[in-house]
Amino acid sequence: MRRSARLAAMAKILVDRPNRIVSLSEFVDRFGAAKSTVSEDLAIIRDVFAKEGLGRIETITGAAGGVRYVPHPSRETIAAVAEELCRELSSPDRILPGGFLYISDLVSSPSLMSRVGEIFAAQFHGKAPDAVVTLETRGIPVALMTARALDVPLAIVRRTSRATEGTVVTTNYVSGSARRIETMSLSRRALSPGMNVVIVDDFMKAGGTARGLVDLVAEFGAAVAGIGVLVETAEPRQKLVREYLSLAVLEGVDVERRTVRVRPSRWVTERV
């Protein structure tokens, strides 16, 4: 196999397994190349990815070592994704009765959510999360893509317990916007004591759901490494959780004038 073909295949293998260690011997056996040649090829891929802002290729030493691809979108890429999200949300056709916005098509877009998942994964990678937690149902796609980019399992919290979940832990929480008592449950098998988890959701208004997820995770003896939200509302400014990341801020919906005001989150624009 020519080097150009081998480079393309190696890059494909690494990108398809984000944050998963691939041993050098796997490349050696697959392509019939010497280990020194494989190392040179990886150095080329590493340099190209770094220059083009395509992510990082990290080398892990030791008996179980190898290389892995770590998604790390550039600042320009993050800003472009946030701008695309805001542009889609600004369409007056998304306005529903009561001032709600239709976003199901956005959270169901594999292309958009895969990029969002890589953005969240890059922000929380340094905290070494062991799992991603979300509440059914619209938060599942973005949480799944985040879990894929981190190469960790996804734990889905249910609003009602199911027989297929086995023994569950159930907690009540107060919905921050509606001020209603809600219930959520998670299988005992989903998390273990001492785990670090990332909470990911599609929308945050007052933060009641996120607060409930934080409390539920604590029941397992696990810790929250971070919270990622696709869209948050500008009001109320004081959320029930303090530290979180959102990609877009919904400032208001005018049903009569058919206008939607949405902007990228400040941390996104400050980085560029």
The other form holds:
Number of protein chains: 2
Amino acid sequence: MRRSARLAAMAKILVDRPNRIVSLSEFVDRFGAAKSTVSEDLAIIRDVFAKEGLGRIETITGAAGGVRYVPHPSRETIAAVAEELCRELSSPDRILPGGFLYISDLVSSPSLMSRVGEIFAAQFHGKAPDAVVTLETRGIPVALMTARALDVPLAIVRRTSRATEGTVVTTNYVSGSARRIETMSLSRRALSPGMNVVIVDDFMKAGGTARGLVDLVAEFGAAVAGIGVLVETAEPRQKLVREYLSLAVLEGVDVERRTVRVRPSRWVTERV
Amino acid sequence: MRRSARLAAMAKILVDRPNRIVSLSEFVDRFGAAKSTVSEDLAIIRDVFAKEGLGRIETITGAAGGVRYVPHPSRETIAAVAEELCRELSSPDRILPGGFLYISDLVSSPSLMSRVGEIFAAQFHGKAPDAVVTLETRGIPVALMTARALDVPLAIVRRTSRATEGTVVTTNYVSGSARRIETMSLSRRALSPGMNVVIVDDFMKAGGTARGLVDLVAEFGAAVAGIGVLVETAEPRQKLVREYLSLAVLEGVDVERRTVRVRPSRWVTERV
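Having seen the form predicted alone, can you show the form predicted in complex with a further copy of the same chain?
What follows is the whole complex; the chain from before opens it.
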């Protein structure tokens, strides 16, 4: 096989499953190439990915070693994704009675959520998370894409406990939007003590849901490595969780004038 | 840039977003290569992907033309995924009180659901679906991955209608597991008349949920191009929907003897 063809195939295999370690011998066996040749191939892929902003190819040494593709969106990509999100959110067609915004199409868009998942994954990658946790329903797509980019399992917290979840841990939390006490449950089997988890959700107002998820994760003896939300509201300024990342800040919805004020979050704009 | 490096980058760009059409001029501009050179590059990628069972590179002619990567799992891959699913499902540790099986970890596994999503997408690709529809909660990961592989939006049907969904269409359906009347709602904005949709869910017993989704889709003036479920039960044999694909058939759970009988579905085994 020609080197050029082999490189296309190797790039495909690596990109198919972000963060999974592929051993050099897997490539050696599959393509019948010498180990030194495969190493050279990987150096070429690593260099072109870096040069083109297509992500990182990392080498892991040791017995379980090999190479892996790590999504690493550039500053420009992060800014572009945040701006696309803001542009979409600011459409007056999204305004619903009561000042709500229709965002179900955005939060379940596979292509947009893939890119956001890669952004969150790249931010939390250094903390070596073992799992992503989210609350059903609208947070699931972005949480799943973050978990995919990290190659870790996703644990979905339910609003009601179901027979199919087995033994569950249930906690109460204050829902920010409705300001009432609600319940969330997670299967005992979903997390283990000592795990390091990332919490991902679509929307944060007061942060009551995120706070509830932090407390629930603590009940499992697991630690929170980070929190990522797609959109936060500007008010209240004081959230119930301290450290979190958001991509967009919703400053206000004017139902009368049919305007939506939304901007990329400071974390995004300060980076660029 | 060397051809080998360019091919790795082009493969990455194509694989990153399945089914999205990339114009030749996008590659020409990005890599500063002649159009004839890019065409040759794409031919090399197409050939090696075909030879290695890594998916299809399709050329679309015309003004909006270009190339796209279409996931196309081989028969062996489909059989391997179905067998992995059955092996996982047959673990006695999954047995819960009442004969339920704990499958939440499987249905939300990013790597397993990515592969299942590609299998469903490849099966329904020929019918040119415009959207994937699922019912919250456990069907979302596999439905999202199917939508990602098809590059179409995902519409999530809710069990309760919420203010953030705007005007909704609500229908009743007979839940197979509980044999009671339940309600499902989908935002008016989620689907348009004339759309061709694929229904994807994690589990089918009598098919009541799938039947409800078919009826709901019809209320939008949309057509059903296909139904895919991860696991179906062997009983009842007669389902409430006629045509559907499943990967695994659950034949029985013996709580006393702690055994789970599950096999790949006939559609999978007959192909191999």
